[in-house]
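Heads up, the chain below is alone and in the form predicted on its own; it's given as structure tokens.
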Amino acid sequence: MCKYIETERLLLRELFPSDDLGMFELDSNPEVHRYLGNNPVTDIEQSREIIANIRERYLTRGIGRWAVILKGTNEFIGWSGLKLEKDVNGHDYFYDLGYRFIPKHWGKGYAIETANAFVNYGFNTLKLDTINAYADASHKASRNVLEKAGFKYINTFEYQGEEEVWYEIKNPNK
């Protein structure tokens, strides 16, 4: 597995236990959780558990979300990446693209930059046939990122009591 991906402005790498303060800043913010069930973390130990769970996914599933680090400052600004997911919208197993950023970094194009990097990684390194993503149906910014990255809207469905939209992108090399 590739240990990091570099884009023009960002370093994408596996999450480390030392990312706990950044993860807590991200996941304790109610605005970040507006489209995620409104359930922000309240204690840094929860962030440490999240990181441990993601690191376990690296071992058991070969992939998981990665830290997004701003090159100029070495600052943790969020996470992005692929994870092997299951049992959503009638799909047994699928590779899911996701991203989440600290609000002061919203609107700067980081989500699309990481989405493009992980689509490239998924198709050219992992040789995946398809990558999926889903988002809250009312989260226009996230939907715009997916569409700019080449994902196609497939359908709307209910998941955990919320209306979600399902997207996919096919590997053009297959």
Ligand SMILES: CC(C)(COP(=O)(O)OP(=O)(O)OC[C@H]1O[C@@H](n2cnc3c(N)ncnc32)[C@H](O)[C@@H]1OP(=O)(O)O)[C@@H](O)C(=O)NCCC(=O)NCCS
Contents of the next structure:
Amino acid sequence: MCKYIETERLLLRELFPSDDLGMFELDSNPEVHRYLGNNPVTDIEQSREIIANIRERYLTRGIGRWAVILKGTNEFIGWSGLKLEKDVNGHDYFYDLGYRFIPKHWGKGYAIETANAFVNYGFNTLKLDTINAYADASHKASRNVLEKAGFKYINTFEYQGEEEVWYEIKNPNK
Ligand SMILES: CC(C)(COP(=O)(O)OP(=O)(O)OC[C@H]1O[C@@H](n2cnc3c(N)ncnc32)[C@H](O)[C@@H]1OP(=O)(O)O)[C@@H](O)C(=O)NCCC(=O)NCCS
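Previous: the form predicted on its own; requested now: the form predicted together with this ligand:
Below, the chain from earlier opens the complete complex, with every other chain and molecule after it.
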């Protein structure tokens, strides 16, 4: 199985324990957590635990979020990718697309570039039928990423006390 994806500007690969500083820069920033319904981390040990949990998911569920590296500088700029999730909006198990970037890297099209790459990977390598995604209903930037990557809005639902929107994209080759 392919363990990395290369796009025009980015390298997408599994998260490693050595991504701890980058993950801490990402998840300790309150701006990043504005629409996520959880609190920023305050200790790098929390970031190490998050990486360990994601790496565990690679083994138990065969997939998980990947690190996003800027090819030009080799910098860690965030994560993106597919996760096998369960029990959201009436869906038992589903493949969820998500992304999270350090704010200085917003507004450059990196999230859209990774969304396109993971849709392609999900449909052509993993042969999935459907990929879903959900976001806070008022999270315009995230909805823009999904719509630019070809996802269709399906419905609005309540999740953990928040109004969320559900998106879907179908494999055109199935
Ligand atoms: C959600 C998030 C990834 C969106 O970031 P973003 O910077 O808006 O998305 P992108 O990196 O794809 O950038 C898109 C913008 O870059 C601009 N851009 C600049 N160069 C570009 C290029 N080469 N290609 C495409 N867009 C480019 C575009 O103007 C585009 O905005 P537009 O479509 O409105 O014109 C970011 O806000 C984030 O990480 N938030 C914190 C975590 C989070 O909320 N995750 C989602 C949870 S549902």
